[in-house]
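What follows is one chain in structure tokens, specifically the form predicted on its own.
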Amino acid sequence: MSTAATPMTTGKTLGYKTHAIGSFQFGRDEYFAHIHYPGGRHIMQVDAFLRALMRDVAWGFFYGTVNFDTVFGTVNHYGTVEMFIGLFNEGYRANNRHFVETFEAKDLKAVFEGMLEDWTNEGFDPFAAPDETGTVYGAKKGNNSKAIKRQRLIANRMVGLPGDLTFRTEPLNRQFQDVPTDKPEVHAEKGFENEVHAFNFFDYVCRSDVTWNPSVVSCVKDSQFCATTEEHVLPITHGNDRVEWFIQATDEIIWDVDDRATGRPRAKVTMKAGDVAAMPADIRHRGYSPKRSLLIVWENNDASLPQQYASGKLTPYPVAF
């Protein structure tokens, strides 16, 4: 649900709308996102805010949690989603301070919705790198509903095949110039030829216009291969039910990794173009890509497995050294 359109502090009315949920009030001005909850109430920078939101109601709440900073955030139950305050805080949870409610997951996805309609601003696109956006700052401006309502691209088989995702016909980005756009040659034995497929799937993915949103490009069974560009800061912190793999195809990210439940440090990670790097179970982490850079994640979509984990089933990490 949303109320009407409430002056902030600044002592001038700036055409935000407050939004609200259970026991929850999200409330703009023209520099921060303020999150009020039974106790208290917590704040982020707006625009860090929107992008963290964007990723979570695009990726529909994603695979375990998504930390929009190191208090707030969403864990995905797949079908109800738990909305937090400090739960994976050490602080928070010494202190008896955190505070957790639980949604069905499309209620909460339509007033996530709701609040990124009303919140972003004309020329602010929260899925792009800075360098390609507007600024969200200031009174309400217009809306950019074309960027917030993009689809999350996901082939069924493979890009390119027929009635599967279609080539990408955006223009190569600006710091992918440089990416080779031939097209594979194939060369299938007789009565194959319907059955045999490539693509450049370089050049397919440097065409993406949006940075840290994997897609699938291709799908064999739980087996997803997911693609994605990411310049800057990981606008989230993702806390896994799973383990991931990472392929580095080129440049460079930075990683921190920490303890999923409690945020400590464990590592940091840089990966350089040929690395592959096993993100555990129970970790959360960030990435810092200086340059666009071209991220291969595999995913394993069963979904068994966050209970395996969960249970001790599975170990949270894929091999024992």
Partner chain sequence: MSMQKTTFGSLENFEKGSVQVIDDNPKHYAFSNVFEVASKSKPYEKVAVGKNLKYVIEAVRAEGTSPWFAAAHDEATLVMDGEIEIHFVKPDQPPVPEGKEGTVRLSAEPKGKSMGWVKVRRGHMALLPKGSAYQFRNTGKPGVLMVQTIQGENTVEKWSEICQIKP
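Alright, leaving the form predicted on its own aside, put up the form predicted together with its partner chain.
All you get below is the one chain by itself.
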């Protein structure tokens, strides 16, 4: 029986709108987000849903799969996006209970942005660590447009170069008060001011007021250093469509690594300051950062890679030895 045929009334008396695109309908009540689709319904805690939705919107659906939980998520095809129920869940797939619908990325983004705006209450910041934000539960109360309209920062060459991303002016995060803020000495001869360049990378990153939101800091062609501060738990489980690498710059993150297609556990990776690890192209991962930590996510932005990995032309593992 399809429950999606019945118009949703969830949350209307609480002041929230329902949102729909294609065969999907979304509603929220005081505690939960409800997702209705042909063949069934799904439910998530609304704070977890909004934290995941925030990343999906801000990242433009990111590289590959954004799993909101073990059932619901999106797959980026860079122009179009699949929204799915159970596509990467062994039980749903084995019993043919999964559902997938494809949308133009701009159309889905518009619906997601509207939902985020409507369902985010005053005082709740879905980008912040739990200790830094208020509650989202209860009836609709105001909004927090400023918090949810932050965009992913992307340097073209390197942060701080003329015409490129500027330095952050936010204060050091409360968990990075002991990170040195000293500046490098830069002695550029006349005419070379745009090339002789250095800056305090740690200081720049530790002023980020968001968590789990990599921003591009330096580029070598398609090689991108994406720096981010992490605290508590990654609100999504990221399914790779290419190899990416992690460089743990400070503190510690523990990663759960599961098979991308089935969700079966494959490894736990504990990374401490100075550790470097690859995330293969056939896994999904979720990180846990007990203290706010500084992580460099190293990406290859070559647009041909998803197809090359999907076709088997490239092995999912970056190094053979």
